[in-house]
Structure formats: structure tokens, C-alpha cells
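Heads up, the chain below is alone and in the form predicted alone; it's given as C-alpha cells.
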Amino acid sequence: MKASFPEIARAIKQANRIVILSHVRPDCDAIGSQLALALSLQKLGKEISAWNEDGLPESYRFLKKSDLIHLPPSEAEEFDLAIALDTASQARLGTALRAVRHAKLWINIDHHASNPGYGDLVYIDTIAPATGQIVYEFLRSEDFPLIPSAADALYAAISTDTGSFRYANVIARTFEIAAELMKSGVNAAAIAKKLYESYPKRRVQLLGQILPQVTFDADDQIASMSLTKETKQRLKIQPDDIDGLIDYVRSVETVVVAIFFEELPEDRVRLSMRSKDDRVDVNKICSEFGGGGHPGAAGARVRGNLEEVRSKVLKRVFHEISKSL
């Protein structure tokens, strides 16, 4: 049963020590939502910790006050309240989850369709294109503080999870919120420059390595690209350097499903998948490999070597396209 904003606000007001967590390999929606809520609750006088297993990605350090987000401590701590943001399964909190020895209450705020509803107070809105949009609506609805640095973080969160307001998940309210944030002082052009025009040189070098090896299958309806551990090590690639690379193959006219395979340590492969057709649900496909997400964007971490996983996943996607289109 979905909790209401007033119920969540009441739990926050009754707590003193609060920890705010987001998923491993965080994107800007996770970091922006986490930062904005942490700043708002600090303004209310709460004692706030904000943890992520991977810390703060380099590409989001331009967000003011983002140094509030830390790696989890080695010694577990106790809290009155723990809040998980933008995290479809509790296990995806990683070491941040293990660093919470005990919390009297857990709140789960998310927009992923695959979220099973873990926690004591659960607010999942699968219509919202970004968790940042939910956090904004919560802060405004409950009259919680929204300081300028938090507004910037929420705008960045919403912009990135909507593909700069291009994806099918955008609703009319999303544009209204963007306008409200700009009226409050958010410089949209400056944030866009940091998000989309300030990549490190190694990202371009990475593209030069993997684009020539892109493969097309099923009459060019499936496009896939792969990143090996060797290439990552040689170019000193950071996790956030990879964000958005799948869009290069997703944008091909004939492509229905785009797939990114990233080789990980310990014989695992990170799978990222995008669909351009409502009839092909990549959340359903990725859930079969232990992952999840949205119908149009999902992912998983799969046991096996790169070629084995590629073969299994491509076969499954080909079957889904053959059946659905």
C-alpha cells in the first residue's frame, strides 16, 4: 500500500538521525534526488548522512554542496530513519545497506516498475519520469525547504533521466516543474553545459574504441556495444564515463532495442538495455536475468563471461522482437 506524502513527512519530522541512500553505480537522478533531499532535511535541523557505495561520481561534482554525499563508513551505524531513493531493489544499495546497522523505520521512494515495495513506508510512482520529480513534488507538497543548490540538483536529476526532456516518459507536469525550478533561479543552460558538454577526453577515446565494434542484428533492429575490462583499465575509465553511451546506437533509425555490455570483475557482465517500441518491454527481459527497471530502460548484472552473456541476451531479445513486432 502506497504511503502518502503527509505520512512520509510525519516520519521525517519525528526522526533526528536520518540516512539517505541511493543505488550502486549512481546516475544523476539518484545523486540529484539524494542531494536535494539531504539538503532540505538538513535545513529542517536533522542530522543527515548521505551514502553511496561508489561515492560521488566525478561528473556530478559540479553540483553545489555535493560533497555531502560520502562512501559508507566501515563501521555500521544506527539511525532513526533510513530513506532509499531511486533504488529498485534494496540489495542494490550495496555496502550502503550493510552500513546501516539498524533503522527504526525505512522509507522507499522510487519510480521503477520493478520495485517490489520494500520498506515500511513506500512511495512508488511509475508515471514519474525521474525520482527527482517525486522528491520535488514531496518537498513542495509538504512545504519543506528547497534551497538553490537543492533546486539545481533536482533539475539535473530530471533532465538526465528524461534524456534532456526527450524520452517518452516525459509528462506535461515534468515541463511545469522544470519551469518552476527555473523561476526559482535554476540556470538550465549552465547545468546542461556541465551535464552534456563537459566530458573528459578519455570518454571520446573510449568511443573511438567501441563504436567501430558495434554489432547489428535482426535486420538492424538490435544494436549492441561491448566494453571489456582491458579497455577500461587501459583508458582509466570511470563508471560515469559510460553513462549515455548506449544512446549512440539507440539513435540509429532502424534500431528497436539497444544493448550495452560491460565486462566486470569476478566473471560478471553489466547489462544495460533500451527499447524504442512500447511492444518490446526491456524491463521484462532484464528481470529474467535478475535485473529490472522500466519498460523502455532496464539493466541487470549477469554471471558469465562477456561472450556467453552476449549470446544469451541477444538470443532472448531477438525472440522478443520476433514475437512482438
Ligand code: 5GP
The other form holds:
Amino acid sequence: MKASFPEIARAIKQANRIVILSHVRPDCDAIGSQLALALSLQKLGKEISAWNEDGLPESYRFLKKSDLIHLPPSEAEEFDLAIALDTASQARLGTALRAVRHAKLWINIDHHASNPGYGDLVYIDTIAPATGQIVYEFLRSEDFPLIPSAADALYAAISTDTGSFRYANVIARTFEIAAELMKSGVNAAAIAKKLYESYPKRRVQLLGQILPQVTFDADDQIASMSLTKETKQRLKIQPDDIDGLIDYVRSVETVVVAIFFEELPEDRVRLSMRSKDDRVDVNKICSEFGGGGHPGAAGARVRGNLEEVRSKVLKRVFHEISKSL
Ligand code: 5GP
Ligand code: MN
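Can I get the form predicted in complex with this ligand as well, since the one above is the form predicted alone?
Every component of the complex follows; first up is the chain already shown.
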């Protein structure tokens, strides 16, 4: 059963030691939501830890006070309360989950349709385009503190999960929240510059390596990109350098489904998928490969080598497109 904001607020007020977690390979919605909630609860006088398996990615260091987000400690710790944000399954917390030896209560706040509802107090709003939007509504409706660096973090979270307020997940309330955040002092252009015009040079070099290998299938309705371990090592690529590269093929007019294949160690492939047509649900497809996400943006980690996984996944997407369009 869905918990209410007042119930979640009550649980937070009753706790002292609180850990705030989010998913492996965190995107800006994960980090921004973690940071905003952590700053708010700190202001309430709580003892806060904020952990992520991958720590704080380089590209989000511009967010003030983001050094609050740490790698999980090697020695597990106990808490009164653990809060998972933007994390579709508990397993996606990765090593951050293992670092929580025990928490008296678990809260799960998310916007993924594939979230099974783990935890004691569950708040899943699949209409919210970003977990940052839910965190904003929560802080405002429960009259929790929202300091300027938290407002920046929430604006960044919402901006990135909506593709700069462009995707079909945007609702009117999203623009109202963006306006409210700006009225409270958020500099939207400064954040956009940090998010979209401050990439390291190696990201463009990486693009130069992978664009020549882009493939188009099904009358150019499927586009896919692949990244090998070798290229990652040679260009010293960080996980967050890869975020958003899929948009280069997604932006092609004929493309309905864009796919990114990233070769991982130990014969595993990270799959990232986008759909531009609501008749093709990539969450459904990725769930079949053990992952999940949203109808328009989903992912999975699949066992097998790059070529095997590529051909299996392309075949599956081809089938879905032939059936649905
Ligand atoms: P991305 O392709 O940007 O990594 O992820 C797109 C969406 O799918 C995000 O909302 C992300 O949380 C979700 N997602 C990505 N990979 C996985 C996965 O392996 N498992 C699940 N359950 N969700 C994923
Ligand atoms: Mn999200």
C-alpha cells in the first residue's frame, strides 16, 4: 500500500541515524534527489549518511555540498532509517545496500513503473518525470527545509530526467516546480551550462570512436551504438562520460528505438534503451533481460559477450517493432 507524505515525514522525524541511498551508476536524478533530501534532513538535525556504490560522479561535483555523497564504507553500519531514492529494485543499490547491516525501517521513494515496492513505507509515483520532483513535493508539503544548494540539486535532477523539459514524461506541474525553484533563487541557465556544456574533451573523442560504428536496422527505426572495454580503457572513460550519448542516435528522425551497448568486465553488457513511440515499451523489453526502467527509457545488465547480447537484443526489438507499429 502506498505510504502518504505525512507518514514518511513522521518516520523521518522519529529517526535519528538516517542513511540515504540510490542506484549504481547514478544519474543526476539519483544524485540530486539524494543531495536535496540529505541537506534537508541535516538541517532538521538528523545524523545523515548518503552513499552510492559509485560515489559522486565527476560531472555532478559542481552541485554545492555534493561532497556529502560518499562511497559506502567497507564496514557495514546500523541505522534507524534507510531511504532508497530513484532505485527500481533493491538490488540496484549494489554495495550501498550491503553497507547497511540493519535499518529499523526502509522507505522507498521512486518513479519507476518496474519498482516492485520493496521496503516498509513505499511511495512510487510513475507520473512524476523525476524522483527529484517527488522529493520537491514532499519537502514542500511537509514544510521541510529546502536550502539553495538543495533547490539547485532538485532543478538539475528534474532537468536531466526530462531531457531539459522535452520528453513525454513532462507534466504541467513540472514547469510549475521549475518556476517555483527559479523564484526561490535557482539559476537555470548556470545549471544548464554545467550539465550540458561542461563535458570533458574525452567525451567528444569517445563520440568520434563510436559514431562510425552506429548501425541502423528495421528501415532505420532501430539505431544502436556500442562501446567496447578497449575503447573505454584507451580514452580513460568514466561512467558518467557515457550518459546521454544515446541521444545522438535517438535524435534521428526515423529512429523509434535507440540502443546503447556497453561492454562490462566479466562477460556482461550494460544495455540502455530509449523509445520515441508510446506503442513500444522499452521497460517491458528490458525487464525480459532482467532490467527495468520507464516505458520510454530503460536499461539492463545482461550476461554474455557484446556480439551475442547485441544480436539477441536487436532481434527482440525488431520483433517488438514489427508487432507494434
Ligand atoms: P539509463 O539507460 O540512462 O542507464 O537508464 C534509463 C532508465 O532505466 C533509468 O530510469 C534507470 O534507472 C533504468 N535502468 C537502467 N538500467 C537498469 C537496470 O539494469 N535495471 C533496472 N531495473 N533499471 C535500469
Ligand atoms: Mn529518475
